[in-house]
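In structure tokens, the next block holds one chain alone, the form predicted alone.
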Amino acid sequence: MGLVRNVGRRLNRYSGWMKRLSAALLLVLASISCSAGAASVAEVKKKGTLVLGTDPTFAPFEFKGSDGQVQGFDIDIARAVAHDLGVRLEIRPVGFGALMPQAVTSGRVDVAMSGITITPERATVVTFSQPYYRSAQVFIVRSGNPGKFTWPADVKGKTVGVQANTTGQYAAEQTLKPRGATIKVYDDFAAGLADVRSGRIAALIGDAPTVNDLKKRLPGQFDKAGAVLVAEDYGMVFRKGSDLAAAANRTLARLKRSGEYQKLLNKWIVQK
């Protein structure tokens, strides 16, 4: 009987533990459900927010201002989309390596914007909006180009930095590596800039507007060198098949018709 009572007590404790665990799991699942991204316009409107995933280290498209708030060209475009949907914009900082496409396909965010290039490969797993900006991948070097970096003339033996999971990385591996360049991959774009400044790498691949912004914010530190590596179009990124892409396209069309799009270009990108 003592053995039976001991077993009974253990079963009761086990049952209580399982009930507490089940309750905890339900709470976790509920919180995940509440914080998960939406796949449709109806879901976004129901929850009242459009969750934007972005890597805020990419001025002038997205970066933290002196007040600590994320701002930039992409942010204003996303805010216009949220306005047209009648919801609030929620900005969720995500490192680029985790942003594209994982944060979108997993539902962590509703939309991703961070100077994301439209490519056929990416379009197999996500849905892009219409292009909202035409850019180019260029080489960022120290001011005055002391390493005499040039492209396409000579990259053999040079170390070139790229940010992980960017089209710059893909282009470098396909074009520069076969020509004898060493490719160094950075999770953080700022770390690559620091290595350019210190001379640890010859150049860093980045977007043309970024170079212009760096020259404006950090005069005398960085320059552009060589020819354009590749031209590209940026798009807003949504889960595959989402009707949010069509809503974003309507906002882009409205901004261009009204002249607001040009005002945003002048505000963030066009050099004065």
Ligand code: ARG
Given for the second form:
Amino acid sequence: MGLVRNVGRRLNRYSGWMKRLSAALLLVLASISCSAGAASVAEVKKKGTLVLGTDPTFAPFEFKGSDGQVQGFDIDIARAVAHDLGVRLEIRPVGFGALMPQAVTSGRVDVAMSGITITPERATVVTFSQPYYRSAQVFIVRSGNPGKFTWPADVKGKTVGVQANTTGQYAAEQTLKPRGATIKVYDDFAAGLADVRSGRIAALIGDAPTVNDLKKRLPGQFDKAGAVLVAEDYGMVFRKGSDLAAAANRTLARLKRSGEYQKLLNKWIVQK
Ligand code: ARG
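What about the form predicted in complex with the ligand, after the form predicted alone?
Whole complex next, starting from this chain.
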């Protein structure tokens, strides 16, 4: 009996100790996940930096210039948001697959900008700013369209490339696959472009302004083909419920009012 009581007491003591330990662990974990990234205007102001997550392979929105610096339309807008908050902008390159939405939801970055399309599915896990750019998904083919790719007339038996985790991939799977196209998924957009150039795939789906930019930078290599697949809007991405979204909206409104937004369009985006 004595032994049983003794063991029972010890077990009780042990489980009380375990409870205190796990409560302490939870507290530590919670404070780590808070300090990993700021969810609010107050936290960003306190640390004095706004951390921007971006995949800088997407000219003219974000790309590395010849000096190695990340620049583009999105970067200038993020700089204006940081300026209005009175903090420094820190740019953190993240591959698109990890950026949307994990880098934001985990708090690794305070905001993501990367030509990111606003969708209802994404809006269930993150908070978007107001739309800041009207875009579309289009088809890129080798100059002259030797594979005779057309949309929507015929995609049956054609292989079409998409970048992983993008709205181009979602649209392709929803509308091209049922019509008999094969979808090839690339982590890296540049690898898809190389396959268009070599004729390994009939077309690659990309965002219209980036395709216009490509055509200008690499004349005679690529064309757009077929109709627009889907129109969409870009937004800045924040942790769910963050008041940073409202701050960003105020900056967007200021840029539009002052004419700076139009200047940025003229500076970065190829009008076609
Ligand atoms: N607009 C598309 C999307 O949100 C593609 C964005 C890709 N951006 C990039 N930096 N690679 O899914």
